[in-house]
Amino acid sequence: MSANGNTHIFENIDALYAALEEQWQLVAHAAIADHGAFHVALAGGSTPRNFYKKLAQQSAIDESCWHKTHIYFGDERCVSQDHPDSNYRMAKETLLSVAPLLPGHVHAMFSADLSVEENVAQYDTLLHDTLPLDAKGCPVFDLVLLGMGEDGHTASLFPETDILHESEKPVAAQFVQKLNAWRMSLTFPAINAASHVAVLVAGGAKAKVLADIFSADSNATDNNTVVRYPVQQVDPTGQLDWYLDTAAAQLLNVQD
């Protein structure tokens, strides 16, 4: 077994959510103590959706922490914010309408009133103006939540797309041919500048790809460059944690 970061495997999804909630709280309190705010980028998908519901149930416990929390998005479909496919709509329905966040602390990634290019430029400016910056001038999230698709994509970083090669901008847009749709996404420079990154993977449908990703042979080509699956390019300067259920991890040779 070979993969970057720490691997955590849980018997059921509720145990996974409980551990991730604990990590969320730890990172949030540490970030607020360090620089007065908690900057977190949310993931889309069914596994994060149900985590947000769990998180919302506990949101009233630490109101002062939520007041210093800023919510961003790791990626977004270029649709209106009330569209059924919108990650913003999903997050709003499950978490944002429940948690005691302050006005102006939820930063939607896409607005249908602007062009794709204008949305990218606006979000780029927002990230640079609101988040701490590293030595290279890249915005630094305290926590980035990611999922993984059955093709190994994460956020909207799909195989064989140009956005995978973005090396400077923290956010970019990509037309995904197989989906016939535009997506916006944080890029690898932004993801890998984060202080903490958590990758959530659940379900047996992702077991084979996950096994490939954790295989030493598939993690590198002859020149040791990770290329097979986009999620393999997640390699933050901060802490990386994989949160897996037993169904997703069934083909892995690893003990937690």
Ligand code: 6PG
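If you're wondering where the values come from, they're calculated on a predicted model, not measured in any experiment. Residue numbers count along the first chain shown, from 1. Here the rigid core means the biggest group of C-alpha atoms that line up within 1.5 Å when the two forms are laid on top of each other. Compared with the form predicted together with this ligand:
- A displacement of less than 2 angstroms separates the C-alpha positions of residue 33 between these two forms, with the rigid core held in common.
- Superposition on the rigid core between these two forms places the CA atom of residue 205 less than 2 Å from its counterpart.
- Taking the rigid core as fixed, one finds a CA shift for residue 59 of 2 Å or more between these two forms.
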The other form holds:
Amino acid sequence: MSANGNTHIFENIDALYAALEEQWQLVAHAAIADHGAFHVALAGGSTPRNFYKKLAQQSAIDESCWHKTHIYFGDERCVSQDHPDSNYRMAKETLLSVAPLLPGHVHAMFSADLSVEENVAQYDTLLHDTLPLDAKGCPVFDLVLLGMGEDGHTASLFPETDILHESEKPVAAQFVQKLNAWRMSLTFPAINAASHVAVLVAGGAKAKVLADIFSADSNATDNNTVVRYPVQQVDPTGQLDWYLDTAAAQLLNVQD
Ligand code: 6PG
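Following the display of the form predicted on its own, present the structure of the form predicted together with this ligand.
Full complex below, order starting with the chain above.
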């Protein structure tokens, strides 16, 4: 079995969440010790929803850690923050309205008061002003949480879209034809500059794509993996961890 990074397979979603919470705490404490803050980008969609709930309500994360935590978004639907599709709304319902985060430490990606272009420019400036920068001047997240769709998209980096080829900006917007909707997303430069990236994949519906990805990587010659899915371009200089449940991992050849 391959794919970049470390692969963790769990019997059920609660075990997956528990392991991810452990990593969240470890990364948060290390980041705070290193540079006085923990900068984390949340994934959208349904998989992380109950993780955020548990993190806010049941986790052992102490208040001092929350006070140094800055929350960002890996991607956002370009809708109002109270729209049912909004990732910000989902995060607010589960985590942001419960955890003792400090005012000014939650950084929504999209506001309906601004144009898409203005939102992108504003988030780009925010990331450059609040995050440490790497040698290339790219903002460095301490942790980026990602999901994966059944088409192998991650964040709002969908197959056959121009944003996949963004090589400099940390955030961009993309009209996604198949959704008939505008999205904003961190780009691969921002994701791959992160110190830690955790990809959460659960459910049998994603087993086929995962098997394609893991077999493509294990069959790669001279590091030229056949890239068929956007999530395969997640290759951070930092640590990459795949958090899978057994349903999503059912077609993987775990002996490899
Ligand atoms: C979004 C997400 C997206 C999501 C995948 C998986 O805004 O929808 O960021 O990339 O992570 O589509 O979604 P599920 O967790 O709902 O399967």
